[in-house]
Amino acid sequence: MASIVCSDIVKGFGGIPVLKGISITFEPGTVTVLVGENGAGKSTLIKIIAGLETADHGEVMLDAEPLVKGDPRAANLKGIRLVPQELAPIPDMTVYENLFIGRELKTRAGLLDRKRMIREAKELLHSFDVDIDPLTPARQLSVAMLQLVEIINATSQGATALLLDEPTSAIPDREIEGLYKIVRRVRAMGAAVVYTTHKMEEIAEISDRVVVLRDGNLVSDLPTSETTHDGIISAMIGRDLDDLFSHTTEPDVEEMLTISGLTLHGGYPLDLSVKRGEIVGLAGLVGAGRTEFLEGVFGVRPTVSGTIEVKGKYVRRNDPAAAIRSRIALVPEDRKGAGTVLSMSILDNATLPHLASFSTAGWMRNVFRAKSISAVMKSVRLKSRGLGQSLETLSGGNQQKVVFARWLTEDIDVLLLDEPTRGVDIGARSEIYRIIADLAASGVSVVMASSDMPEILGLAHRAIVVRNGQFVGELNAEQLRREDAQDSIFRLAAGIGLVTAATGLPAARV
């Protein structure tokens, strides 16, 4: 197997430099993880290697021979395989048909040899320890299984290099091990694996080497054994990890949000009170019921009983419009499916929650809405080409900023956040944490569900642990700063010793 050598790669878009002279070698039989903030140049670099983008300067060489610039077919013939972040299987075709598309096997009579393709597909899947029926339609597979099929397809004819762009971005944690197994198998076959990710936990698990890009520059290139979590993050963001979380001010004594006996279908009655300027974290395991609770408060998930009050005034249940009128805002976990319309512009996405405010007698007040939305986008430091840019062309972090900012064209009193930094790189996270802290400092009450434990510990004034749809414990500010806080939260979330002297926490709140 040969090395891939990138020499002085320079690339810009619209006059904006993205890669500023990157020189790097990817060795066979190794997994190199490329990390960096969104916009650091990771995806652009691997697309140049795969021939999907053309470098403005520099060249990519394989076994000392230059690859043809901007020619994906030539790169593919040399064994360079790219599996992009956005998978493109044909959903109405079966697994075996997707595996053999473009290289179908035929009988002597020139007809498709389906039996042979099914047999060989089964053998191929089995060789990678993937238990999928080759006759299964692709649309019936999970994202994780589709990812595995794409990687197997890419490497089935041999691979000099396997380029994976954010392969686990849409895969549940419980299914990631299958991907790791295949990546290790490809590495053992002698291919150079290049793997972009924003998940710190994947680095120690899968990589031999960590390369950090920042603002188009290569700022760190070390064996994984010589890196630390904090060191990688500091290299990515250009400052110490201690600066990641913004300082939060003390909340007021006034009670802003009061929830009494709120009950979802088949659920338990839940009580919660949040002070003005307080950030309350909802911690727990996946499926604990945090999302359902937030959606119940906002009215997009039906509740059967209970009351919701904002500043002492009742909010009608099961009515999102009433929640908005009461100055309650929700940033959902699934920003692509429930939080935005990706094909629409920044301006139109930001208009959606407040159509009535931006229109008169059915006519849109375009100058007013553009001025208002431009101001809030500047306040969250959105990086874009302008309000007309479609959301699908923004990075994950900037998409999330739009979801935040669109609520800020009018005053809000309560902000409900569901996994606010999921799928967002570490640099954009810092910006989002600043937004949350600034909103709390201005008097907004924040209820934040997060599976990221440092996020809860670094931002929340108070944390409530959710398990099986119930509030099973609470940590105050002092308890959150203790060294055993994370262990205490996990024990409560897992139902281990709910009433013990070790945790010093109350049992169930309901």
Ligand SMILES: Nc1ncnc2c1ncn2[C@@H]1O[C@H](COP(=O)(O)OP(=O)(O)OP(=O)(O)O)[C@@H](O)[C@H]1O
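Form predicted in complex with this ligand, following the form predicted alone:
Coming up is the bare chain, nothing alongside it.
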């Protein structure tokens, strides 16, 4: 097995240096975690190794043999596999069809040999201890399972290097173990694994070595056993981080948002009331229905009955313009979806009428507030060349910051947040937590769906657990501070909570 040797890699975009001379060797049979702030250059380095970007200077070698620059097929032939963050399985095809894309097995007569493909897919999945029927359509798999299928696919023909760019950002904590298992297996097969992540907990769990990039420079390279959590963070952000979570103030008694019997098409009626200044966390597994609920409240997903009130005033359902008039804002989960236009600049995205991307109903309000926008972007430590830079050329985490920040230029009473810090580095995350806590302190009510358990435990006044489109339990402030809070949430999310006699609903285990 060969080492991946990067020597003096330099790369810039439009004259702006992004990698400033990176020399590093990735050893076979080793998992190296690559960390750094959003925009530090992690994805760029990985793409250069995989031939998807071309370095301006420097070389990538397999042992002493240089790789062809900017040639992903050549890199692939050498066993360099990149699993990008945005997965590309074909949803209408089955698992086995996805596993054999581009290398379909044929019978002697030249027909697709489905039987053999199914059998081999079964063996392959089995050899990785993954319990999926190869005949399952890809669309029925969770993101975590899709990720596993992609990795198995990438490594099934052998791999010299496996490059994983934020493999766990969209996977709930509960399902991460399956990924670790496969990564360990690929390591045992002798591949050099390079793994980027913003989840600090993962470092000790999965890595043998930690490499920190800051502003395009390699600033730290240590065996994991010699690192500390605080040491890695200060190498990443060039300063010490104070508390990750800001102090939250006590909510008012006054009710701000009152939702009664809100029912999505084919769903259960849901009730929720949120006090002024209160932060309510929505916990649950992926697919539990949190996004759907938030979208239903905001009016971008049809609801069939129920009422929504803000400060005692009715908000028309199924009408996002009415939601916005009632000073409700939604920060969506998917930065490529409802929130933004990737080809447009930061400024255009921030001043985009908030509904243009949601509704064709003709809601047009164009508030131009470049000044407050640049202040807001600064407050989330956006790393960009200026407000004119297009979103698609920002690093993944910085795109997320724009999605978050553009809604903060409005005066709002209710802020609905869907996975607000997915893919965001730890320094910026602490800024986002501070902004959320400040907004709450100023009287904004926040409903925050998050799969990041520490985020719910650290920020929310109260957590509601969602499962199969229902609210199945609730933890109050005191319960959230207990040692077993995380465990209680997991149990409820997975459907192993206790049932209380009073409500017939499972209650948080106390």
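Between two forms, the rigid core is defined as the largest C-alpha subset superposing within 1.5 Å. These numbers come from a predicted model, not from an experiment. Positions refer to the first chain, counted from 1.
* On a core-based superposition, does residue 345 travel 2 Å or more at its Cα between the two forms? -> After core superposition, the C-alpha of residue 345 moves 2 Å or more between the two forms.
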